[in-house]
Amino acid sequence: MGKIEWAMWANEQALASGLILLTGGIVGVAGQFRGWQFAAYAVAAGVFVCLLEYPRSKRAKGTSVERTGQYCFTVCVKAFGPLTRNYYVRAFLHAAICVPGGFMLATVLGCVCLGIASLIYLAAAIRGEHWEPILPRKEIRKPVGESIKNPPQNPPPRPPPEMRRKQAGDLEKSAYDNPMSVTDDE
């Protein structure tokens, strides 16, 4: 069995919790609930978490599938250097962001989810994982081999060379010779 990459799970959890925190904040602000200022904070925190967590990290082994439109967010996250690459910093940041969300019912679920993501990031940091950007790969074209000059002219299955049709220069010689005798047995 392979080693579990905890950062991948933390990224998915944090992105989902950012969306939940954002939704709860919108509900709290729109409903003008008591303490709606915490909901306004949750909207800003949810947007920040979603922007931070949208770019996926490159996996240690295997293929890394990037999200649609991830490149521009990757450049922004990469610009902050060790503040965003270190999972200890992310774990502490998510733990600190989720605390004010616990003071309002509309944002409690996002707060709990972000706290869980913080714990998963802490587990990833303890195991030595860190964020690596997925950069676009440059297509490397392999040179065409010397043995391949032109593509085949006739489709498969190709008969052996002695069975192929002869050139149509001489009509009598170019007739196809059937190796099997054809007789009428009637």
Second form
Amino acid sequence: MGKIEWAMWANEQALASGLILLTGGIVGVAGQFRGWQFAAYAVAAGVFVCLLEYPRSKRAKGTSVERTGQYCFTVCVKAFGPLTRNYYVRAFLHAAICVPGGFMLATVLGCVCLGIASLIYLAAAIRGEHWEPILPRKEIRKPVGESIKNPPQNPPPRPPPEMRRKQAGDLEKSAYDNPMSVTDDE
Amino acid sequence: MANCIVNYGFSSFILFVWMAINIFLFVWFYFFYDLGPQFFYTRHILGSALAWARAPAAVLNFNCMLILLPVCRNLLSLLRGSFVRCSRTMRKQLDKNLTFHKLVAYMIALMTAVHTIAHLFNLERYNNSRQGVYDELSTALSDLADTENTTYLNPIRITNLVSNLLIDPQQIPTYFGFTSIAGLTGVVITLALILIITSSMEVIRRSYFEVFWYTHHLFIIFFAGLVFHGAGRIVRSQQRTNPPHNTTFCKDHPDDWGQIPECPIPQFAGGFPQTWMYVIGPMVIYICERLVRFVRYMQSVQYKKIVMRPSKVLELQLIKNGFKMEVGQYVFVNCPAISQLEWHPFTMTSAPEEDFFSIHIRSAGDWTDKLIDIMKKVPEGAEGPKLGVDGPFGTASEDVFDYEVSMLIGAGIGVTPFASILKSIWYKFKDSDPKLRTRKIYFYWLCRETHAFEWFADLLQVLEKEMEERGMGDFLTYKLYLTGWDQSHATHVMVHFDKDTDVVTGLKQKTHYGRPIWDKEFEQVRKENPTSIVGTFLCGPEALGKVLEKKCAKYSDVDPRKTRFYFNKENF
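Switch from the form predicted alone to the form predicted in complex with its partner chain and give that structure.
Full complex below, order starting with the chain above.
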């Protein structure tokens, strides 16, 4: 199991937990359950976790597959710098977020799932993984040389007209040789 | 449209039947619980959430029964064998087993969500009723306790005390959820299901098969919990009493229950747990499947030859007692020295006519890398590490000889099953086997570079020579497409343009560069074979499969006398 990047699984688990927390929260609020305030918190927490976990990290080895439309999220998450890059921070953040979910049955499942995601992130952090944004590769255009601004004033030097006409049968005197035929009657 | 029916008819039919059964179960049980008079009092407390919880439960029973079946590969192989005399379409259906397994899994996930949400409402309402928040009837019903002459309706028996400790009513549903059989098993199996699903996502499965495979074994916990989930019998219905309890009248007089003759105290009992009846069959079948795999693993496998091919490809020639294979089949290989639990599939590259079977293993991950390392260290002529081989399992390539004309397309590593087929053709030709219905084969080999496949180019060279000797150059038409060419390739080819054999592969057929133009190819095949059924076989990437499926549909004629293309795809 050496080559596993645990963060990839932790990411899937955390995203799923965010959705479950959100669903549990919506149920608690819509049904006006006892302790619906915890459910309201779960809605906010679920949305936050989903937004944080939606952009996938770039893999250390191999091709990374983006989630649809994750570019904007990548930019936002990247803006927090070391807070989102480091998986220890994420592990503790998820552990902290999940706790209030345990106070109400509707959100308890989201709480446990997020707790598990937090543990997997901890494993990833211990192995030294970190979050890298997947950014589109910018094509570097070679800067156009200065000389394009100063076209030559004079035509290039040429031999006198008699010599310029190609001798059809005399291959030695011709200006150059075509290695492949350039006519199309073959 | 007609082409669609020809190509996809049977799968659509199976899906339609499956979906119809799901819908039927849902609607039937919804109305059973929503209209049934025995649940009148239950519904008074719970409302429609009762029906919303029980309907998905029925669908879940059905789907949990189905989910184990598509992954019993030995059973499926057996079924395939017995359908030898049946039409083509029946056997193709069994190739779609993994797709069906995933579909059933999605349905289980969806129904679990509906079931859980409905039960959240149920528990909340039971709790509120017990707290006396609802009307008089509700409170009276919830007060009924389990004594000598009363039976309870509301499974939540506590109001504010648990073992002499005060408990906040907000926590009672959670307490009940974790102490009742149904609640605890429910939470555990839902958690197992979530872990199984997150580790089965395509991204994880393709990159880290081990995580996917080991986590998937949580299904054992899933089924164990599922069987006991209903043991608590907490869905209560009203039982007949003597004299009968008239709900229409008695619902308005809860204070008089037990005191007037029309209203004896209502009695309740829980429903008999039924899930075990659905899943016990498939569980037994699956246990048998695993036993068969174990037995196969214990059978000894001897090495005939170990060959290291260029570009990190390992060829193993093995012998196993009583092993009989057909073209294009695959085996699962296990190497306890690397991992006890992992079985990896490999297509066989030898023909059935040979006295051994061979597999070509390319370095593509943890397990294969370790295997190649171990094999490298094995000294000349010695036996390699102990191996377990399960199989052979059939796939679509078995059908290739049934078609008069076949188009075989192998992309990259996907060329392996066709190695087996081409070798088998060679043997059948040499023996003039009458079973060979095929008159013409078109073989398309697409790869980025030929490096990893020199072994295959050698095979083609041999075949080429044989066919020339017998004057049967017409039988096999093969086209090689090198999709990873660059300027140096192009220059090299230009310089050696006039040579008789191809400069890259040494074959008579010239290598093409870039991807094939499928429209042209299909047109050519159709032109050369105006009245045949053409089987198209692909072993390669999904995207190419979709393209070919479309082309098959496009170039097929509904008229059975004209050319028709059938598409078959290998999948792992």
